[in-house]
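First, one chain by itself in structure tokens, the form predicted on its own.
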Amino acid sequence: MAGRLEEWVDERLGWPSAIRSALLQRVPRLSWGHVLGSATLVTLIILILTGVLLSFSYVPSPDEAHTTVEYITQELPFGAFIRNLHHFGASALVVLSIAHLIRVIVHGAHKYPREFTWFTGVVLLLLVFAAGFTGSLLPWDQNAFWATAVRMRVIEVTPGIGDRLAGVLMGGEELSAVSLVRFFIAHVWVVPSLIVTVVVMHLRLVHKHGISGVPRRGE
């Protein structure tokens, strides 16, 4: 029974075929330098389900956001924990994803007929920033407000395109409570929906090209 429902879901849409295909994938020789991509793969997994959960309690209002962070990390059941999973996930990503990108230089896998893997890593490691950089207000605290502050200033002064991109961002001329909502939906949807994206592009053209192996003397 099982094989004949697996049979029918693959003539339609070729998900166990897929499946199967990436599972027996034959790899080369690895290192442990190859494990830094899976490690950032289950990170990233770890900051979206805790996301989601932390989600359901957090009000991006002025008058709410810090206080909906107080009931988190206070009151909630297991709500420290998964306030500091996501907290400390978010610098873990960055470390793992400079590292994963390191390791790919070293090895050369950047190079034919990988280019467009290494691109999509780039993007993603832009993406990561700009998550911790939205999410960087959403406590609402002292630290939070003057933090981000500081950074819209610098993106002020970027030459061009500079305060437009400061005005889009804050909603007005200095952060505010739409600042506020605007930083919520780009941390919550709009990035998280770019980064799954992106990672969906990346995984395939892994799966195209295989796993890079440890180069060996003289390539």
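The term rigid core refers to the most C-alpha atoms you can superpose between the two forms while keeping them within 1.5 Å. Values in this document were obtained by computation on a predicted structure and should not be read as measured data. Positions refer to the first chain, counted from 1. What changes on going to the form predicted in complex with its partner chain:
- Once both forms are fitted on their rigid core, the CA atom of residue 200 lies less than 2 Å apart between these two forms.
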Contents of the next structure:
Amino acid sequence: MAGRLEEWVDERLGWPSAIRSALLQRVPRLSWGHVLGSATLVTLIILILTGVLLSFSYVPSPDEAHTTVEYITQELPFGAFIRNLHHFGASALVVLSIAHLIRVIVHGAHKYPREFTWFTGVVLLLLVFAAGFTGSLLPWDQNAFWATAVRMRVIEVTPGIGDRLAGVLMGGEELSAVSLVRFFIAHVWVVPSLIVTVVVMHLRLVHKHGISGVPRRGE
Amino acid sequence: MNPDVTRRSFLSGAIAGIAGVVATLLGLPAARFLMGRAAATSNTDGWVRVAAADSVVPGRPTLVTATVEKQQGWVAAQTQVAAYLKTEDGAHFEALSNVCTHLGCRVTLQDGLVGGNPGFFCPCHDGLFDIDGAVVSGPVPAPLERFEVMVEKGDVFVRTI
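Output the structure of the form predicted in complex with its partner chain; the preceding block shows the form predicted on its own.
Shown next: the complete complex, the earlier chain at its head.
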């Protein structure tokens, strides 16, 4: 029965074959370090889901941003749980991404023919930093505001384009209501859509080249 | 050892089970989070003080209003509650809504409308109610709504929800 249903779906949509080809691969000798990539992906999915939930009750304006964040945390059922999952999940994503990168270097998994898996991974790490940078302003408390103000001063000393870059990010010369909306849109639309796009490329390459095993002496 | 259970089928089942547990642990809080306070019961009992009992003239409906603060999401919104209070003896009260039952316009008390007596007139589509809120003429489908009334220590309270 289940087999016939699967065949019916497969003939029309091709999902079962696609899932089988994605999941049922021969793998070489692996280490526990190989779970870091999957752990990063699962953390990213949790961040996207909790982020969507939070955005239902968040208003990116100076008058309401902090009020709505307090409302989410104090008033909404499981609000603190959802927000903390997003908050600590974000830290976990940075830690896991870097751990994944170190594992890849240690095992030499960035070499031929996987150079572009590595490149897309590095781009993803930068995008993760961008997500953290734009997201940390959104609670609009003293910590968020001044931490971002300091980071903007750092961006301003970029040679040549610093002032202009900071101006574009902030939508003006200082952190303001305009900056908050820009950071919000960057955090919920621009950066996540780039991350999802590059994750798809990254996973496609992992699938194409197969998982690289733990290197052994003499190989 | 059950020979039907292979290592692969056991691991597939275990992974599906763990995934189900994780999805439930995240999904149930997420659903409650999205329902928000809509699922919570109101913490007010709905009674609103609208007037001092001795400010209502016996025999003639008096329009009284009160401001109620309602919390919706993170916004504390103020809404006006209005009612016509009627009393014959200054001790027993009735409260009529001033919202027309046709399309929700506000009715006003006007003299000489119903056989020489005062009545409630709705200016939107010429709806007419008598002084007890019963339909007299016009497109109105039902009498004016009545609110529960309570008198406590010389104050009149109505419940509009």
